[in-house]
Amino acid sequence: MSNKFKVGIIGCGGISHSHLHGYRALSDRVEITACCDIDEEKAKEYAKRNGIARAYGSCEEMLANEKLDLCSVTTWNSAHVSCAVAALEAGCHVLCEKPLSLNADEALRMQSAARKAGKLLMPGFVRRHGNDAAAAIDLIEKGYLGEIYFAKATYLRRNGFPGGWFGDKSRSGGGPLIDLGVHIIDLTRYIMGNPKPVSVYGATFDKLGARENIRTDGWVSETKTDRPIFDVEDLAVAMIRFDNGALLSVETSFNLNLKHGANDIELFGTKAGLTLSPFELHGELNNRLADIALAGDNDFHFERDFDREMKNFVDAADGKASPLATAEDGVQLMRILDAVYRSAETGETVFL
């Protein structure tokens, strides 16, 4: 008789195959018995294609039949709160790709079913389990950096809006903000010690909508469209101030007018600054500015830290470790997420 853990994959599309890979590098563990999509047709080729025992065209049938340990919800976000609600109920620990759900009523939702049932539900923030998080951790723990009370996070890209459902708002809740500025505000937010939001003022824009006339040879959504759905921001900004003073100053878009794009992490502090990529110190040195580039592997590496992502959800559930991210970390950025977009379209700062 196995003791491992049994799996089941809730959306069959593009990060589901990340969650996969990890599962599968902790086969003494884990065995994925079964997934499902609201497309049955393309959960059967999923599952023959990944050795799954079975398929289902929706998580609820998939719980009703299954015997599960262990969920990973992989849908379109506007799915998330149903799907790890009803595994929740169905006895699962849940690992929920990110953002957590639509908006932070949802995110409590499925907070507390979580805490109802008594089982994990871990949000999908990949970027907490990078060396690049664990490094900057470690030097702000020892004191290099000093006070934090300046930080900005950019995530901007000249054209990279994936297509599918990430451009229909009753689907994915937002654009760029919702879907890359999770990452950046949570990364930020993490390192620096999980302050918590106090005040939000943002600005949302869509002045260059999808630019589908630009060919594109970028990641793409496994989601097709019979027609062009964009009807999200291309570009939002916010400033957010913290409990402890610090502000945190944000950028991301899917399409904007610039050379380059850019995905980093910048901290000041009272005794040096720090940059995420390329990984670096920004401070003084026997009365002179130097810049300190730390030798070794000081990066995020996306299928490695995946797997991080799923040992450490895995040893979680398992007893065995805490959670890098946890349910409240979830809500408090979907409260972030809705000041942002409160505060854009009334013009006014928010107050959490």
Ligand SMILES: NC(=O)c1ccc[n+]([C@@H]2O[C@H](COP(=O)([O-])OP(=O)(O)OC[C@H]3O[C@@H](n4cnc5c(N)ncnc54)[C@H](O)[C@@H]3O)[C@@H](O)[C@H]2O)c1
Contents of the next structure:
Amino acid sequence: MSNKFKVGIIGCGGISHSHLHGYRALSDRVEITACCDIDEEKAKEYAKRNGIARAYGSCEEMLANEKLDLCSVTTWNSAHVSCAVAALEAGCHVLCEKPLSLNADEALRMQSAARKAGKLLMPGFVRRHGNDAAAAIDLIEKGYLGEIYFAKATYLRRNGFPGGWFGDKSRSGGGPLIDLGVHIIDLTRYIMGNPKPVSVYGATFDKLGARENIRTDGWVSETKTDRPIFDVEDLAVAMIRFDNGALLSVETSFNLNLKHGANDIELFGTKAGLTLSPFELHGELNNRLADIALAGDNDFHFERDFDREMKNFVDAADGKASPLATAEDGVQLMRILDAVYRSAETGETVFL
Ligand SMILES: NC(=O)c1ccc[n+]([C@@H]2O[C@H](COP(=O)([O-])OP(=O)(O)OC[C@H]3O[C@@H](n4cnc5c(N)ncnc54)[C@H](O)[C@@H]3O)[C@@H](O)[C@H]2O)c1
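Now that we've seen the form predicted on its own, could you pull up the form predicted in complex with this ligand?
Let us now look at the entire complex, which starts with that chain.
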């Protein structure tokens, strides 16, 4: 009998292919034995195309019929909580795509299900696995930046609504903040040493909407909606203060009338600043202002780093590594996002 980890895929859409790719690179340790999707035909077709033995029309059915060790939750956001909790209760370690959930209450339910089951719940914060994150943390830990007191996280698309369910608040939980902002807020917090958020001021706008008359230049949802729906924000801005006194300014959009889109993080310290894309330090050298680029690969590469994320999940489930992202990180992120949306509604600062 095989002693490989048995894996189930919950949600057979776009990002699940990156999970498959990562598991396949570990085929000596894991075996993808089942998949499911609420669109059962899609699950069957997906199983056939990818050589997966069995396909189901719901995760409950899959979990009842299979003895799985690991599950990837790659559904739209609103199904994360029910699918992840069901998989944890069935005794699986779970890698759940970002954002962990629609809000902090759901994230706490997931965290508590993981604790109760004694299983791993890892949020899919893929950006934590890049060389840029590792190089930044190395420099910061060795004191090259001094005290970091301000940071900027920017993920602005000029025209990049992914379509489908991403515009449907009931399934996504929101617009660019919960879809794109989640990556850069988490990454900044991770690089800064996971400080706790203490207060948040935010604003959201829906002035341009979906703008689907122009072709999108970002990720595109595989799932099409039968009617166009866009009841989420198209731009979100926020100021987040952490318990170490540092301030993070966030800007993120699906649509915005700017010239160039941006996906970058900037950290400002007492000794030097750091931009991630391109990876460069900004400080002083010999009484002159200096910009220092490090030689080598200090970038994030989606495919390579997704494979690393999958390996980290399998290693952590196997007790061979610590997960780079924990359920607690997922909860903290959802607390921040909840606070941005609450502040945007009330116009007030939200204290956490
Ligand atoms: N890490 C990244 O960089 C990244 C990139 C893209 C998407 N994502 C995340 O991945 C998730 C999926 O996004 P996508 O673009 O692949 O969407 P998608 O629309 O391509 O696929 C989602 C699939 O989930 C299925 N589904 C919905 N509810 C289900 C349920 N209860 N049980 C089983 N299947 C269900 C849908 O039928 C669909 O096939 C989202 O949470 C998104 O935020 C992450």
